[in-house]
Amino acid sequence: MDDDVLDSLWLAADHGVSFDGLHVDRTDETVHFETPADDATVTGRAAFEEVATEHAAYVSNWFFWHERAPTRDDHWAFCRWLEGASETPVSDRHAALDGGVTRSWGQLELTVSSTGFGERRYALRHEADADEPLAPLTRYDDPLAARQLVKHDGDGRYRPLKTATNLPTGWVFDDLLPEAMLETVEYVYPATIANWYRERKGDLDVTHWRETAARQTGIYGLVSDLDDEAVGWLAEACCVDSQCCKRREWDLDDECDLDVPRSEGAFPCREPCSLVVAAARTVTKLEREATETYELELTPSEKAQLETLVDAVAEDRLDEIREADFDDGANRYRVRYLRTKLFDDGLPDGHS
């Protein structure tokens, strides 16, 4: 066992150590050493080193969390969560870390491994690449690279919402120290660790829709006119697992919840984001329009096709439709046929 580890524990034992099942107290040369599986009192540094080595899993665990782990409260808690420290005994966790312990964070797959006595290394990749070998993936070791990496989706389109479910694939950060791992996560999903920690502590400050809408000015000032039902439709369109990795915690206000299911993301959404506000501006203008009645004659199959087309656009699956798959209602040629049949001469007859 490394002398630095033994020196650290020897000095700490003078004031008492009690952490994750390890208890060590020292009075001069006499040391009481206790774990869930053992209880011993020894005298002298040599005997102390011997018993500490016999319980290396507990000693290395204590050393990491007190000498190597990040000290900021939310970062420390996040690293503990990653390896399941609160629910997994040290002996089991020590064995699991040899092979790597994996958690999901949005679309990230994070793996923590033990790479030496009291040391951890972290790997991050897209969850879609979880079963891919490392060789085909582009490897990075600088957290700053993540900032550029997540600006665009896999098709090169700009990502205005950092927590959207279109994180690009094909990359890996595979050998990061704790602070570098945390910095990388922050570039991919800004402020999510801090808000996750505040929620766990009961300190998450939530700004609900009505307060958010009331403080909008300029071209966005009109969003406060959006009625409650439309706000619900907006949340159902934008704030669901298929569209955003966050879990919506905001409602209409403190006393009035939205009648919309919440998503299941690991980290909370504490207020309507700028994308939701921008969408609300357009929706508000559309909702101000007077309704009209249109008559459109459709066969049952054509009605089903229109429903399929709307669904395909809403779920962003147009790129998945094969060019020769004419059975799919959103097939490009079928849609062009329907457009020619129904709309090439303008609006259908009978509108009023």
Contents of the next structure:
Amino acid sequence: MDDDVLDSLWLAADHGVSFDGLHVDRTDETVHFETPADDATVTGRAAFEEVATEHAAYVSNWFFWHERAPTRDDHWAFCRWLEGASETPVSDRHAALDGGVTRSWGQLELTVSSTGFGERRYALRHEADADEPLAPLTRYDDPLAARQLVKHDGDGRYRPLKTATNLPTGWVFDDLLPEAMLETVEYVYPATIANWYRERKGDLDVTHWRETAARQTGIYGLVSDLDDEAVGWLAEACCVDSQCCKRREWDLDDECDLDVPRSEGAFPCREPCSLVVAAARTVTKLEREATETYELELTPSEKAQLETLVDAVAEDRLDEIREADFDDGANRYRVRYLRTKLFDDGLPDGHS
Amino acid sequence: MQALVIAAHGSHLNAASSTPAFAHADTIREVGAFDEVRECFWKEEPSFREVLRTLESEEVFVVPLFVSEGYFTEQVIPRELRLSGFDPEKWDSDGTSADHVTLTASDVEKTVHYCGPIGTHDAMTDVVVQRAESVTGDPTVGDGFGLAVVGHGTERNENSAKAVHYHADRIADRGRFDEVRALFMDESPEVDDVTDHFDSDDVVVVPLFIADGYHTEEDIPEDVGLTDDYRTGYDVPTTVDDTRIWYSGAVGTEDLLADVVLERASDAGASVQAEIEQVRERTRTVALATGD
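Could you give the coordinates for the form predicted together with its partner chain, as opposed to the form predicted on its own above?
What follows is the whole complex; the chain from before opens it.
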């Protein structure tokens, strides 16, 4: 055990150490040393060092959290949560950290490992790459690189929403110190740690739909006109597990919930995001139109095909449909056939 | 601790919209001017709404990466940052002179120095000139050249044009270029007729825009006559009506813009004079080395 560690604990023990099951109190040369499994009172620096060494797991744990871990409240809490500090005793945690302790954060998989006495290193990758060997993954060590890394999905499409469920795969930050890990998470999922921490403390400042809508100005001022049912459809379109990693905590207002399932995400969504507001602008304008009746004849299979097509777009399934899979109603040739047969001359006019 | 927050528009559609904010933030990070540097966006994340809570610093300098005073600097950003008691009157601006105002944000315990936009700072004039140097590859460009500063312009916000005129006038006063004009996309005098406004054989066209995107990469090149179809690209310079047009793309992509961000923070009380000098030195070196 390093002299630095022993010096730190020796000094701290003068005021009493009580942390994660380790209790150390020193009065002059007399030290009382206690863990859940053991306690001892020794005299003199040499005896202190001996007993500290016998309880290296506890001393190592104390040293990390008091000399190496981030001091900022939300960052501290996040690092504690990552390794399950509140529910896992040091003796078990110490062993687990040797092999790495893993948590999910959105589509991220975060692994914390013990890499030496009082040291932790963190790894981040896409959860889909969790079982991949490191070799084929592109390795990064600069948190700033994450900004560009998460800008496009695996198909090269721009991701305007950081918490959308299309985080690209194929990369890893495999050896980060705590601060670098926190910075990287911040670039992948901005503000999620801060809001998660507020929620844990019971003071998440949720801004509900009606308040958000009323605040809008300019081209977004009209979204207040969107009726409640349509706000629910919008939330179901944009704010469910399949589309976004955030857990929607906002509703119509404090007293009026949306009848839409909430996701199970680790971190909360405290107000409608800019993407939802922009989508709301479009659907608000569309919802102003009155309905009309259109008459066209379809075979039952054609009706089913239209439903399949809508479903395929809504579930972002088009890329998965094989070129010659004519049984799939959203197959390109099937749709082109339908267009030629039914829509070449346009759909019939509607009437009120 | 002190933080710098660069507040930019961002985009739901254009991945490159955030590029200048990232680039200038990185320049400022490299010189270590602040304990924390963070980009935030109207259309991307972190949002204006949530950026302050991601910071540890108790004192924050917010610099809008916008070209003019108006809707975003006076309404959207202060509202979304929850700056208690903000009123554009506190800036006492004539349309180009908003400096800074110190407030608190209602959702965090922080002091926020909310600055005027980078586009109206005096130092922006130097960036426009450096943009002309970069695009011509000539650090002494001016003699025999005309310079057009191009703005969006909008009848809805008179300040939009004021910022363009402000820098055009300041550059004209220096007497470096033979001719200097302020031209616009959506109001007169229009950039479509750029060659009608100059006698010089060479004209540098610098759009006073933050990021390259639809306006600077598609509209203006086609309006000016550099190309019939932006997708086919164009040369720099391109001869239009017997005038060589040196089109620079958005001024906001010029490395020296990081200097303007720091100047704004400095005016608001940040101790960054030494870092300003470093940024000027670095970005000047980059411009001369690349000549683009």
